[in-house]
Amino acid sequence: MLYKTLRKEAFRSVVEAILAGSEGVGPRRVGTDRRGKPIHQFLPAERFEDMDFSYDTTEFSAKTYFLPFREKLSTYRFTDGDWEQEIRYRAEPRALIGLHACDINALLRLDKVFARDWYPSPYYLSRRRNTFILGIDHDPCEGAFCRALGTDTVTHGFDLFLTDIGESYFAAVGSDRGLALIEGFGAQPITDEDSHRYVAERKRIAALTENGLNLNNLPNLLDIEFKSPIWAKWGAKCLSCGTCAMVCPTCYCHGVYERISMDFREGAKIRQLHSCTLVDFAVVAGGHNFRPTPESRLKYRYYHQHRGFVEQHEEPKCVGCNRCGRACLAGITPVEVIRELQEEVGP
């Protein structure tokens, strides 16, 4: 990892130099809620003045820019008995400016199932190739326990991230071109005195992240509680309308199907993303339903989370935003979910 220091005043050049060359997104408010607090989403920003980059989390993550709700994955045409498909990537360069480091980690978690080495998606290779981000490093929102999942730093998967350290922003520098982009703005190499700022700043931040939580052991605590009662009481009160995997930046479960005209002339394949908790997720042809029970649905999606992810790819697909937990409706936090767990086993 290459190193660098960025002057204050540099970072608007930087971001207006971004936004010049292709379609920026970034933190907009667009709110308050019930409290009072500003609501933020990652929305299309073609001025430096239009994002905010104080805050503190957003409703929906940035996997909307390159996994859609709702993607025409091809059209097709039949003619004089033959017919004719189209098949359309996106090629335009975009940028995403101020990711958080557990929006950068999920974004890896989702590279793992879409630009692997086998079967790779294209369509979702060519939004993330085409697409550059810039990460801030910020002080913990609430609820969230991305220290426990190692997700409060991140060291690969974007072209700049910057930590303020006080008259300047420490910059790691993940890319060449994330490199030739600060270098036209006076970037410096880090002094000692830099290196030394940037430490106590993480220092200062993981103090604050600090929540006692454990999940070292999570993947085999699982194992063990799974006919725990627990699971009946939280998925008592589910209600199994999906909203946690719709904000959940590494949710990816998705359907496909075809939708063909009246008339048998033209057709589409859209794949549109899914839920595990809702009622038709397991339901099988001849409609048999592997899972159905609110208890049942909500305890895989944990399941998945935290040990089926970990075995297939080696770390949790959980980050610790807690975007599900703020959005849940029926109060469902992964924060109490698991700690019940942990007690139920005791020390």
Second form
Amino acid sequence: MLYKTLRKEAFRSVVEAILAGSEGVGPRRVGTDRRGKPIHQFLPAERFEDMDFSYDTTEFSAKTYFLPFREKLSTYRFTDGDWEQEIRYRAEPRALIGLHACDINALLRLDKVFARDWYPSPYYLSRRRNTFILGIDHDPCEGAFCRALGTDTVTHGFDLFLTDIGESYFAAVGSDRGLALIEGFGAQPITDEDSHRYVAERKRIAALTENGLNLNNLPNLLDIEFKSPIWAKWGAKCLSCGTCAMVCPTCYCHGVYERISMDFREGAKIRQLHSCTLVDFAVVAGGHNFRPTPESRLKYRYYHQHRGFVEQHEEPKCVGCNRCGRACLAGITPVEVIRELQEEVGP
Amino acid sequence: MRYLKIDSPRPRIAVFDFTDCEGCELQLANKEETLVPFLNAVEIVDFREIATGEGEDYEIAFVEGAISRSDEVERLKVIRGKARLLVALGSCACFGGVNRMKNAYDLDAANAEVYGPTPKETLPVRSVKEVVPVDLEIPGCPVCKDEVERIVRHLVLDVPFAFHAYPVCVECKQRFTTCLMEKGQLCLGPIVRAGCEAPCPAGGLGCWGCRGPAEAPNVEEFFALAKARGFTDGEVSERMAFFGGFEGIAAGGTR
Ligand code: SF4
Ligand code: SF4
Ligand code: SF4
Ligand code: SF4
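Output block for the form predicted in complex with the partner chain, input the form predicted alone:
Below is the entire complex, every chain and molecule, led by the chain shown above.
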């Protein structure tokens, strides 16, 4: 990794240069919640002022810019006795500005599934390659447990990642295009003092992030607790609304369906994000539902996050952002569910 | 379309209205960008709002409105007798709709309230299926034209149609709507069937449940979470009763 420092005043110019060159998406304030706190979302922005980089978290994650809620995979047109198919996965350049470490780590999880597994997705790859990512370090957000998952820091998967070290930013440079960009705005080589400041700042943030949660051995714990009454307790509250998976930066389960145009001459294959907590997620041909109860569906969401994915990809899928917990109207939060499971098997 | 008893490639349809506002019919005539192909996919035999002529050889009858008079009962039975497929169109036809609120009052008192000294013959409001057998129900106040188009295409192509089992919240996510419950409003979305594309929350209004319950709604937890946010059982019940879709489900609040 290459490190540089960037003067504080240059940040605005860097962002404006990005916005001048491509579509920009960043944290925008969209409202106020019932407790008076601001609500943010990652949305397209045209000006520096449109974005609020002091945001805590966003209601929705940035995954939608790589895996849209709905996306046309192909279209086909019927002509006399024949048909033509069109597949488009060219993505226009876009920049995601102001992502936190957990969200970049979430993209690395999605990379494992859509870029590095047996069947890479050209749709995902083209968006991922054409998206410039500028990350920023921040004080921990409420309810998050990124520290326990090691996702409060990030080492790759971005173009630039900035940590505030007082007078300047300590910039981790993850790509040539990231380097070229800040070189144009007076980036300097780091000094020993910069490094010390950076390490001290990371320690300060890490201490704030610490919430005592220890996820060591969680996959085995989940296996042991498969029949725990704790699942029934939370399952009884679950609304099967799918919101947790929709807002999660790593939930990628989807369905594919076909849609025909009203004149019956054109069709499309469409991918739509689905959720394992929705009532018909595990319905198969013939109508049998393998997960007929909210309890079984909720449980399997935790199993995919913290057990199944570990078996396939050597780390949990969850990055601890707690978006699911914040958005759940029934108040089901991962920290509470996991703590209860841990307490059940003893201290 | 043989799965619903119809064989012709261009089904002959008729549209009839009962106790309603005719808004769902109007939806059928809306959405100009696909109106021509939509009308080409079917053959209109009788549809007072957009066509002259009153043919009787229809295969599919779209019935809009609730049933609230004895002459409506008779007319509906005749339609049922002629139609091979009877579709209840809109929340009034499916659940009784807003008209159903009348049933919470004494019939004569309601009559006097509305018609004063010139009372009309009236019955307790019923949905279409409470009077004759119904083959397909398309809920919504009004119905969503996009969904109606999809259903018609499924009929023509002979592919069974399935409504979304999941609730409106999913469609809020799809269009980036910030959750109104988070902002402090009451919204029935978590227990209401999706398919409308969540226009109400997107416009700043909590869902009133015009499409009726999602599959297996967790009504008990909904009352509890609404209460925790300061909404009384009465407020929630009243809203659930508004379109009649929760009849028999809206029974009670939390312990
Ligand atoms: S856990 Fe919460 S957000 Fe997820 S489906 Fe259940 S009620 Fe909805
Ligand atoms: S499961 Fe919840 S905490 Fe984990 S990454 Fe997804 S939204 Fe964040
Ligand atoms: S606004 Fe209503 S329908 Fe939309 S997510 Fe919130 S509760 Fe669900
Ligand atoms: S959001 Fe609710 S009230 Fe509005 S159209 Fe959809 S189901 Fe009906």
